[in-house]
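Taking the form predicted alone, here's one chain by itself in structure tokens.
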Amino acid sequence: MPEGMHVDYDGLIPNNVGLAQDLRVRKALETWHPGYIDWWKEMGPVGFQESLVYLRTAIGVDPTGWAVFDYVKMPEYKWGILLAPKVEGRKIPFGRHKGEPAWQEVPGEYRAMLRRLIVVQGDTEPASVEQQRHLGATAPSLYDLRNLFQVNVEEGRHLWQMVYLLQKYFGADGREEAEALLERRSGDADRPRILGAFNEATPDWLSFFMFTFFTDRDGKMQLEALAQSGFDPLSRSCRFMLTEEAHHMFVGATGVQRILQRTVSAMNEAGIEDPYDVEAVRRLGVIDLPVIQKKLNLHFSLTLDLFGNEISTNAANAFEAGLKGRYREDKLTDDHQLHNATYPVLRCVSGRIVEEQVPALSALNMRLRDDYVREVEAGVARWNQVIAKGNINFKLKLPHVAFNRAIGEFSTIHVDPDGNILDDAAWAARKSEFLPSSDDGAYIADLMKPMFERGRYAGWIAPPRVGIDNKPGDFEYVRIV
């Protein structure tokens, strides 16, 4: 059996890594699991601790049959660390040590950098888990509650899964890292989370498929440069975690597509044409389409900051290094180290946002970008044959890159939607057509009223087509205590 595809059940914590035979990593990790279990019942979902809620629990790695669905309360969760299978002989892919058999210990020269893209990561699993901690109490329905609560455990479990790596290869310093990761607090002011999107508030579930959609997306584009790692450890984790990723983004994409199949059907049976007739829509107790792309708006415009400076040494040092590569760097052809290559970037020079050429290297965070922009528009353009469908005369669309940012290169500027640079006082007065008012976060707030009864749906969402692993509609997916 090649390494990696055997489990352990038996121990505390779960994994493919040995730690029965590795008594140091598994005392530190038995005894990192104790302040784990108090931060989840203090910073997890409020109020469902004790519910049973039918979660999908990974049990091995084999893509075949690698998770089992079964009841289980929460704070008893099979939190595990699981790699994904060695690939005898891996190569370094890029970099300077191209071709080098990749790294099962921490190379010395690089140990700093290689921490602190490990710790950046583990950063964001639990901050998300504390955004979404009260949504809990304004689920639509026990199909989206359970969703909820499996998105949360799976952020868990891959801070678990960065955890052992900060255990296994750093020492102390790994040690006062993990604690430090349970030490954070999304939006705190004193000790806020590292990234500054994973602070900010998530008051409703339209924001929450909104997160799920761009910004788990985001962290799709992190771990699959990071699975292409010259760290072999740091490769296998983020290959694994990447396949429990793909339920979340799921979750985003679905239930933004049937907040619109319900707003538009709700449209459609009063007779309403307009979209921008938003008292109308309103009155209907579903969520206008204009208030829709405000929070797009605002949820793409955040995550693009999370993409960092659009020139960046730290991104070309550690491709350099060959710790993180570039977007499934596997399936590129050119020579992987880009040292005459270049790149076109967006920058703002003398008032304008014009193109350049710069060196590649310079330019990784860019091309990740731009890799990431062209998946949101593939599922932007789903979510707009959903309106088409309905025959209403509105379309939904991606702001400009320069729209809302707060980082890289048009941080200190205004930029409209469509592009265009505006002074302060022209933002001021229209910034409530762009990024969601206080009127319609209280309109949104206002529709979130709990529906836990099987088989129902809130009034504003459209239930989902199929159940998850295949169940009925009135499925009870969460036992609630």
Second form
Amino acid sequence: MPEGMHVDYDGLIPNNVGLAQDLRVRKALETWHPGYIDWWKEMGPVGFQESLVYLRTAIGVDPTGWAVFDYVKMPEYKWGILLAPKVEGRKIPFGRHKGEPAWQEVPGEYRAMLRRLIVVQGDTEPASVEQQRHLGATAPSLYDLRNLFQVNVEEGRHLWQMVYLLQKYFGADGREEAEALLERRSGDADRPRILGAFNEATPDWLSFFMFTFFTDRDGKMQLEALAQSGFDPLSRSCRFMLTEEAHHMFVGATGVQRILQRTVSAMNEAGIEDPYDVEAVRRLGVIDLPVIQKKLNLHFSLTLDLFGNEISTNAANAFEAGLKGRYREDKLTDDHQLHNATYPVLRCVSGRIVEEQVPALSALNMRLRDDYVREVEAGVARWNQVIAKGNINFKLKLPHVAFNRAIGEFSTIHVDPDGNILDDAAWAARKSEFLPSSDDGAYIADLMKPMFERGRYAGWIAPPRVGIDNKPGDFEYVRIV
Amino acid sequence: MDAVAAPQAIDFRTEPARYKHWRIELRDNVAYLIMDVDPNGGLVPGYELKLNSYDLAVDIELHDAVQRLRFEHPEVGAVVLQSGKDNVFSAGANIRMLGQSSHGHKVNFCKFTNETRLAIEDATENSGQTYLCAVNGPAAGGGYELALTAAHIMLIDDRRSSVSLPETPLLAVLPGTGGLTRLTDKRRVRRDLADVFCTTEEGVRGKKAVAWRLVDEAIPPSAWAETVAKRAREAAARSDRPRDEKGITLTRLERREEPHQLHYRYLSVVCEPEKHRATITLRTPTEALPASLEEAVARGDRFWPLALAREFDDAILHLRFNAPELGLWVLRTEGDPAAVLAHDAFLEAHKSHWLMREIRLFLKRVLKRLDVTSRSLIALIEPGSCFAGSLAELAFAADRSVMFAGQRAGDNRSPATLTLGPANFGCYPMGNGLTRLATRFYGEPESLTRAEAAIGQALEADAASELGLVTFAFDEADWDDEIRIMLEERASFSPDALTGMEANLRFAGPETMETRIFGRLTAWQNWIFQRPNAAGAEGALGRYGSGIKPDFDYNRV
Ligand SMILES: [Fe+2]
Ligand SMILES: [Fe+2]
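For the form predicted together with the partner chain instead of the form predicted alone, what are the coordinates?
Full complex below, order starting with the chain above.
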């Protein structure tokens, strides 16, 4: 059995990292644990904490059987620390140390950079739980309610993964950072989460699905890049987290798909052909396609900000140091050092959008973002199939990467979703064409009425094609107490 | 050359309407000096001033703003330095700019930057204009060094914003423009904590920054704007500046540029590039002494001591940056010594008036700028000159002063004189805290006493020589040859050796924070700037931003 296959369930914290023998880290984690539970109760899902939720729990790291489903009260969820099994003889795959044995301990010279990478990643995990905490009250079905909580508990577990690394490898500083992860609050003026998109509200279920589709997928890309890390414990940790992340994106992709399905069916039944006849569509109690496009515009642009600046010294440094690689670095066939390579990047030069060839090392954020955009494009194409099947003449489209940006070079200009530059006045006048207006928000909020009857769904969303864990349609995914 | 009229010459003259990087907002007797750097507004192409990073263009505007707030706004009792950008206070000096600049430009830039920082501290200490700093985002390197000039540093405690001096780990250079020295000398940060701070790239945030004395308070975002405004109003309330008086306007400094010459109203520069020499002549006023304080105020920036100080300041900066090959500055004066002494007396009589105080403080700073200029300074005291009182400081600032004894045949002007006044004994101290005379006579206090006893006497060459006030006195027979040989010899030495030698000899006596900053800037930072570990092809500055790690030579020197 390779190192790391055995999972220990005896202690408070399930793990495959030998916590029982590692007194120092076990003590640190046990000290941190009550604070985490307090955080969960204070900032986790509102209500439902006593309810029995049909959740999957990671129980091992064997890809063929890593999780079991059962009813669990969320505060009793087995949050544990699970690293992908160690690959014997793993080498650092890129950067100046390429080919050297992967680090099992933190190299001193990269300690600060590595800690920063872990803290930034770790901060996003509890942040999304906080952002989504009010959604339970308006869930369109027990199925969706369960999915929400599944995402939430796993994001909580991801925090554990990062906290373990901080406490195991970064001494007193790491413990301090672990505490701070519990202290920041999404959207709080005085102690916000680190990244902007994680301080935005998730006001309704359409936003939740868009978030899990777009923003969890950024999380996936970041985890993929960190899974390549020459620091082996980080790589192993991220590799395992990725197995859970797939479900989060599934929730988002199918959630939007089901909304589209419902809207298109309702339009077909009512004989409405014009997708822009918003009033008529809204009279049917479903979500009109133009507002779905606006939500898409919003969440896509917020998520692009998470990839950072177009030209980034930090990204270059992290790559050169062997700490954060590219998407599927192990599948790429170049020299994995990039000292002489260039990469095309869209930049903002004197208020205009131009493509420039820049040193590939400083363009790594954009490279990861381009890989990301390719994936979401494929997802959007699948959504469009639903609309096309209903014979509605409407296509969802990703906005231009310069649209509605707060980070990077395009934050200084306004462009429409097609990338045409707008002056301040034109932007102010047309903003509500591109992004959800308060009227749009109010309409969606009004639709958000809970549906907690077994097997039934709110009128604005279609049922899923198959149940979770192959359960039948009327399965009681949450036993509400 | 054409150093004086070179097409790309750096011009230090600016005004708020031309600012690209700063703006000033006035309310409640407080000036908010807001840094909002235009990334494309750098001095030369080749770098972008991202994240409120700065170059000389940004610092020229800061220098102008600090000066104008003193003269144009007597009602302003406190100044708040802050950033106009949401996510950052300032990332410090622009690294790509440093990477592409010549060594000489880097040194000049750092020196000028530090002079402005000292001017900020001088405003707090002597001018009743207290500087506060509102660090509303990360302040790194030079950004934090700028914050360190303030009397009170506030840091937003949003769990993200930190202060840092990451030069050593990130760039293999020093936070040398006062950063290191102000940490230990001004903020009295414990040296081991300072060591940790200066090697932690990400810096220190919130309460820890307060505990380590890196900032004075950490303020949560919800209380930020209110607390900053409150602290500023409190500081303004403590000021002795007159709230109801009107400031004067610092109009654009007029100067006429001719080939190898630069002419201001009271000052001229004549350059002889083949001799590596610039001759700077300062002249006495064309207008009579004002009859009253009101009349002096009404003259505004035309009032002679202020006009001359502005011209001299501009000329020094101009020559420093645009004419590095002119290594020898000959200092001359022309006019009536009595007029100089009368103006000195006028300033002394009205020294508690805000504007007269500002003028004297400005003269002090200009003379200090001369002291730290890396040029050989030779004062020539000739018939028709007016080395008296404040202008006699030029002779004492010079590395050597030479006086003409007697008269020239055919010249009916009376012999040259040197006249000491009270101004030579207190109001224009050097960076070391001593007057130039006290520094000159550091080893012979009795000479200082004798000089003080000679106040008011128009001393001819023998007497001045006897009192140790001049280096040499030559009569007509020797003057031309001696001067020619001396200047030629001076111009022939290694400029580097001269710079080092002069800087050592000029500042005898006690060290102050100011002398330590300049000394360490000159010695350590400039040494590191020359070393391959920083400036080499594989060094940290050149590789900065590429992601590629520098290759260090690990041998200690
Ligand atoms: Fe996650
Ligand atoms: Fe996720």
